[in-house]
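Only one chain is shown below, in structure tokens, and it's the form predicted alone.
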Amino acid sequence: MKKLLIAALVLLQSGMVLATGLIKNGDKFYDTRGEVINAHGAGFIKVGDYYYWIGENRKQGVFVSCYRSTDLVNWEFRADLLTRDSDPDLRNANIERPKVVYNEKTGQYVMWMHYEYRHDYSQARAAVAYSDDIEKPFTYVKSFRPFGNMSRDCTVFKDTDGKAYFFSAARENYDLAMYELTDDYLDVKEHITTLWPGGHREAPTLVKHGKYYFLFTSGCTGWNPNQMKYAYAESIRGPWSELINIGDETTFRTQPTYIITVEGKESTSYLYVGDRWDPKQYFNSTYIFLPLRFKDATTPLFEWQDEVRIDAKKGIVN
């Protein structure tokens, strides 16, 4: 009982208020144990009634950890999904930006990520793993360069027709490559295009609103924040619009990691999740959750809010 009371107190102090669904941006996020959430560069996936937050851990040989929530505010730690002991190929690896999608044909959850050798960024490879259970350790498959291309910051997007796509920074981050995945999502089968060659973009995240796809990226300035830009297209294969600034010149001191579609009984809303990196100490980095609204069919709106209230059951974020 004492441990539960301490955990509740920490959650309240962290800005995550249990009863009201309120998040205070800028504070550390704690799980229901009262421990700091370690899940950066994350992806989110909804399975049944739960949203799963899956991201980088980097502590004690853990690469990827998993948390779940029914309300997007209170997060319960579930498991470490990938560690240095998961495969010999991971003993000296560094893993970033894990993203998970579900394949109905195989019944597997498939994770794509950025693979490096420790903190040497010369490998520039993609890696893939899978699991039959979102809360169980993943089986590592391989790391590789898709069609021989470098692969760093990345994301995976599953479309409504069941096809899945992999986006990753290539050619020393000067290009953004787009691939279609194989039917089992375990490999790439087509290099569709290179987006904005020479644009020097990274941290891609994709969302569909109405009949348009929106791709958000950051510039390449290391751990320091910069201007987020977006582009839109009616077909995921393009053509894509030019890159357009959104938010302020530092993206409110964040870098994009994912945009959650919050579909509820009354409405569908969109929630931007960004990492607020601490360049001096990775483990002091925090997270920012902000509403992503739409002025019209092709114009997203992104503004700072100290507090964000979420009603996931209704599908309302404000």
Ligand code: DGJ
The other form holds:
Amino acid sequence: MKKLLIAALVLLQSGMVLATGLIKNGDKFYDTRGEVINAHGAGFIKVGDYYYWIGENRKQGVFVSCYRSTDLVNWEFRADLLTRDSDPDLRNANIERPKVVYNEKTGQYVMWMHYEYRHDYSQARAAVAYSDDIEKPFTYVKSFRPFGNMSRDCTVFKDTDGKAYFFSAARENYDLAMYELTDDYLDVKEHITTLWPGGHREAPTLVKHGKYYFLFTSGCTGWNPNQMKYAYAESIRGPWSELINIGDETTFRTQPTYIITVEGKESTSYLYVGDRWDPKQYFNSTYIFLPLRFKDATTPLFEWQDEVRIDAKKGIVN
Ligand code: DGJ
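With the form predicted alone in hand, show me what the form predicted together with the ligand looks like.
Below: every chain and molecule of the assembly, starting with the one above.
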């Protein structure tokens, strides 16, 4: 009884208030157990009625954890998906920015991530793992440099035609490389292009709205926030537009990690998820959820809101 009361109090004080569908930005996020959500640099994927939040945990040898929610507000911890015991290659690894996509042909969930050796960022490799069940431990495949290129901050984007693409910061973060994945999503099959050579972009995330693809990135300032920029393209292979500033000069003190497409019965909305890193204490880092709106076909709008109201069933984010 006492435990329940404490959990309820924690939830009320937290960034999430039950039943109202309301997120209060700036506070810590707690799961339905009343524990702080540890899922940084995350990706999201919808499976059936559930949205899965899959991100960096980092505590006690756990690299990647997963939570699920039907309303994008109340999150239930489900499982640790990758730990340092998942494979000998992971014993001394540092794993960042996991992103999971589902492969219809193989029936597997495939996770791409950034792999490093302990606190040293010079390995600059991508890593891949897969699982038949989104809530069960993933099988580690390998870490590697795609086509020999360094690979740090990354994301995976699955297109409506089933093709999937891997974007990652290459050449000491000077370039953003774009690859097409193999049909099973477990490897890269083509280095399509290098976007904005010398542009120093990190934290890539994509969303498709109408006829256009939008690619959002941050600059490279370690754990400190900076100006987010976006580019758009009618074909994912390009040509991509120039980089355009969006939001304020610190992206409201966040760094992008994912844009969730909230498809409901009445509408489709977009929800920006950013990490608000604490550069001094990683575990004090939290998350900011904000609506991403569109003024016209190629102009996204991104503004600060203290509170965000989400109706996932209707597909409305306000
Ligand atoms: C910024 C990246 O986006 C994070 O994922 C992390 O790699 C930090 N840099 C490390 O400084």
